[in-house]
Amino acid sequence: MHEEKAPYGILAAPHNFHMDSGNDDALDIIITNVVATFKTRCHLNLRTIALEGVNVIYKPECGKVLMKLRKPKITASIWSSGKCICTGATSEDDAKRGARRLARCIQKLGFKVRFSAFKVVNVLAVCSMPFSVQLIDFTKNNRPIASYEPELHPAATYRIKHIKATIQVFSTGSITVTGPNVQNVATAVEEVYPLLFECKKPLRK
C-alpha cells in the first residue's frame, strides 16, 4: 500500500514553509504567531517605562507594562520582574530580533538590562489541505489521540504528545497547528498528513 506523504521544505519567505503532498498540490505552511519569552536580569520600574517609554500601555492593575514595536511587528508584556513575553511574530528570527529590539528599548530608558533566557515557547500556524476531510471518518480512525465534538467545536482535535504538538482540523481541509517552535509545528503536519488523505471527501461528480 502506498502512503501519502508530505516531504518537508522551507519557502523563500521566513514565516512560510513549502511541503509537497506527493501530487500536484502543495502545502504551505503560515506561521501566525510565535510567541517568545527573555529576561532582562535587572528590576524594572514600570512607571518609568510607562512615562517615557514609546508606544507603551500601563497595566497597573496586572502588574505589567504593553510595549509594541512595528518592525518586527510584536507586543510585549513587561513584568517589574524583568520577566518578558512577546507575541505576533510571524517566524522565530523576527521574535529573537523583537525580543532584542525590546531589550535595548528598555535599556535606553536607563536600565541595566542584559539579554538573557531567550526561549520560543509557542507556535500558531494554519495550513490547508488540497482536499476537505471526512472528520468523522478521521476521529474513528484515530482515536484515543483523536477527538470530535461537533456540538461543542467544528473541529475535530488531533494531539502529538512526543512532540507537544496539537492540531485542530476542519471539515474543509483547513487546519491549525499549535507547538513548542516551527520545526515541531512542520513536523506535525507531515505525521497527520497521510492519515487526512485517507479520510478525505471523495470530489463531487
Given for the second form:
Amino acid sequence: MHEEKAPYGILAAPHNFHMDSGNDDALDIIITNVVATFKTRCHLNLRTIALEGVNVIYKPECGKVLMKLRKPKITASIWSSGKCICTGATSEDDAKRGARRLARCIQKLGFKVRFSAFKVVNVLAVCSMPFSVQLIDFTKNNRPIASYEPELHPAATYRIKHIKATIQVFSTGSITVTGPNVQNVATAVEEVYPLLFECKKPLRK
Amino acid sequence: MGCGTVLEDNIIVSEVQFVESGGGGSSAVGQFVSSESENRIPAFGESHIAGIGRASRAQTLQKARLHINTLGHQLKMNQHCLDTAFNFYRMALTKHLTNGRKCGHVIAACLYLVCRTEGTPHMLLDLSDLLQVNVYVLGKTFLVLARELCINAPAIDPCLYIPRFAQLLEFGEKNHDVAMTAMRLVQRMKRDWMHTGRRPSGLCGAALLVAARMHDFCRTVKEIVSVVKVCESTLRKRLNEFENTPTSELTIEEFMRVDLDQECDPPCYTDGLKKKKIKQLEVELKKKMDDVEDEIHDYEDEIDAELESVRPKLRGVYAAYTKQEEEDVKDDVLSPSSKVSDDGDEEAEEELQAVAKHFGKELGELTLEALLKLEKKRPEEEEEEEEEEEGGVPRRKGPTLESILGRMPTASTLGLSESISNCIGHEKENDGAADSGELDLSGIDDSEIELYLLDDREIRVKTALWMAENSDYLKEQREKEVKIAKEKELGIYKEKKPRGPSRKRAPIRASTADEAIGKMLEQKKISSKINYDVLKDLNIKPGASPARVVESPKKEPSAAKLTGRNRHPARAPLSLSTPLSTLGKRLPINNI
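Could you present the same protein in the form predicted in complex with its partner chain, rather than the form predicted on its own shown above?
Full complex below, order starting with the chain above.
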C-alpha cells in the first residue's frame, strides 16, 4: 500500500527513563509539509504564465501567481521578481524536485530562468505519543519555555530557541513540530520526549 | 582658567534656595529633572526651554496611564491592579515591545496580564468586547508580552469564573449554594480529564446548567450561552461528555456526599478508541465486500460477452482472439505471464494475477500478444507497466474494448517512456550544478512538463475567460493609468520611487570629541540658524577667548543634542554676543 506521507525516521523510545510498561515502541515522525523558496533571477511576466499554464491561478491584487503541480504534489507562489515559494512537499528531496520542475515549466514558457538560492525554509511534522499528556503540569514544569492558553488554543506551545523549533503539544499526546529543517525537527522531538513522559497521564484500560 | 571661566554649571544641591520674582512672590531655585529622561544633563543654554519635565517618554506614560485607568474602571478593577498594569506597561516600553503594535492592544494585554497574575475573573473575551478587537490578536500580543517580560501567568482555573457567572444568572438567595455545587462539578470534571485543552468558560457553563437544574432553577441553554459566551453546540458537547462519565449515574444527594475515586480517560481518548473500532469494522467489512465483488465481476464479464456477440465483428487478427477458446490458451498464457511477473515488482504481479483471475483469460492473453506484436524491444519492466496499465484501465469494461480499439498505444507514443523509467529507476540529484544557477534537468521529464502548458487555442480561450473574470481589476488599472497621464501633462505627477533600502551611514571614527563633533556636523547639516563658520573658527583658536571657547563646545553638544532630536527648531539664533542674563532665569548665579 502506498504511504502518502513519508515517515522520516524511526525514533526508538529512550530506555534510560523509568518506564513501567517497558515497551519498545518506535515513534514515527511523519513529515506533512515542507516549504522551500528559490529565485529564478529574472523578471517574470505573471500574465503570460497565468494565461499559458494549466494549473495556474492569477491573483493580480496580491501580485502573485499560484501554480499547482501534480507530481510531486506542490503548490507554488510565483512573484514577478522571480522569487518562488513552494509548499506542500512531503520531504526535502521532494521539495527540491518540485522546485526544479517548476523552474523548468517556467523556462518552457520562454523566460531565462536560472535556478538559484534554493532553501528549505520550514518543515512541519506530526508525531503521536503512545500516552496522553497533562498540559498544565507540563507548562508548570517548563516555564517560561512552554506556554498554554486554553482560551486561545487547545495546545501547549513549547519553543526551543537554540534549534529554532516550535512544538505544539495536545492533550491527546500528539504533537506537531515545526522547524527550519528535518534534522532540527528530529532533534526537537528527542528533546521534548522526556519532558512529555514526565507529565504522562496514566490511562485506564 | 581666567576671569569669567564657568567652573560648574547646574550643580545638584540638596539645599533649597529661594529667589524673589518680579511681582513679589518667591520661587525656588533650580530645575526639574525628569528621572526618566535618559541622562540628559541640562546644559548651560537650555534651561529656558519650556516643558523640560515633559519629555516625550513621560507623555507616553501619562497617556498610557489614562487609558489603563479608563479600561480598568470599565472592568471594575481595583487601583492596585491598575498600578501593576501600569508597571507592566512601563517595562514593556523599556523593552521596546510597543513598537509596531497598537497601543490599545498593548494596554489591554497588560491589563489581562494583571488579571491572570491576580486571579481576577476577567476573561480575554471581555477585553476584546470592550475594545472591539479580535480575541486572537489580543491573545498574540498577550503571549508576546508574557514571554518577553518573563512573567509566568498561572493557568486559568475554571472555578474562578463560577461566582461571576452565577451572579449574572441571578439565582437570588441560593446563589452561594448553586455556585458551590457548580464548583464541585467542575472539580469532578477536572479529575475526569475534561478540562485539558478546552475553554474554561465552556466547562463553567455546563457545570452551572447542571447545578441550576439540581437546585430547581430552570435556566435554558440560551441564557447560559449569553452569559458564558460559548456556543450552544459546545455546551451540548460538554454535557454529553459529562454524561459519559460514571459520576453522571449518581443521584444528587450521592453526588454531594461521595466522590468517586476512579478517574476517567479524557473524552478525546475514548473518541479515538471508538474511531479505531469503527475502522476495524470497516476493514472486516471490506474483506467481505471483496468476495462479493468477485462474484459481481464474473457476472459482469458474462454480460459483456453476450453484448459483444451482438456487436459488429472485426476482421483481422483480433477477431481471432475473441473467438479463441479460453481453456486452450489459458495455461499457455498464464505461464509466460507469471514468468514475466517474477522479474518485476510485487505490485505488478498482484495486478496480473488479479487481472488473470477476474477478467477472464482473454485479457491476459490479449495484452501479451499485443505486446509481442508491437515488436518493440523494451525492458521487461515497461512491459509490465503496460500490462498493468491496460489491465488497470479497462478494468470494468472487459476485454472487448481492446479488440475494438485495435492497436494499443505504446508507452513511447504516449510519451510516457521516460516517466515510467523515472517511476522505477533512481533519480540522481546534482546539487553542485544547481548552485551555479544552471537548471539541472536530471530527473525532469520534459514531455511531462509540456502537459502543463496550454496550446494556442487553449491560450486564447483562457485569455478570454480571465479578461472576463478580472474586468473590474483591469478597469481600475486603466483608470489609474489615465490619471497618471493627466497628471503628467499638468506637471503635478510625482513619481513614486520605490524606496531602496535606507543606507546606513558609516560610523564616525575620530580621536577626540571635537573631531567627532566636527565630523558629525559635516555629515548632518543640523540647523540653518547656526553659523557653522563661526563655530569652526572657535575651535581653531583655543587660547583666544577662554570664555568663548568654554561656551562654544558646550553650545555645540547642546545644539547637536537638541537638533538631533529635532525638538525646538525655531529658536533665536545664539550668537556670541548674547548676554548671559537673557539666556535664562533661575540660573544659579555663578561668580563670573
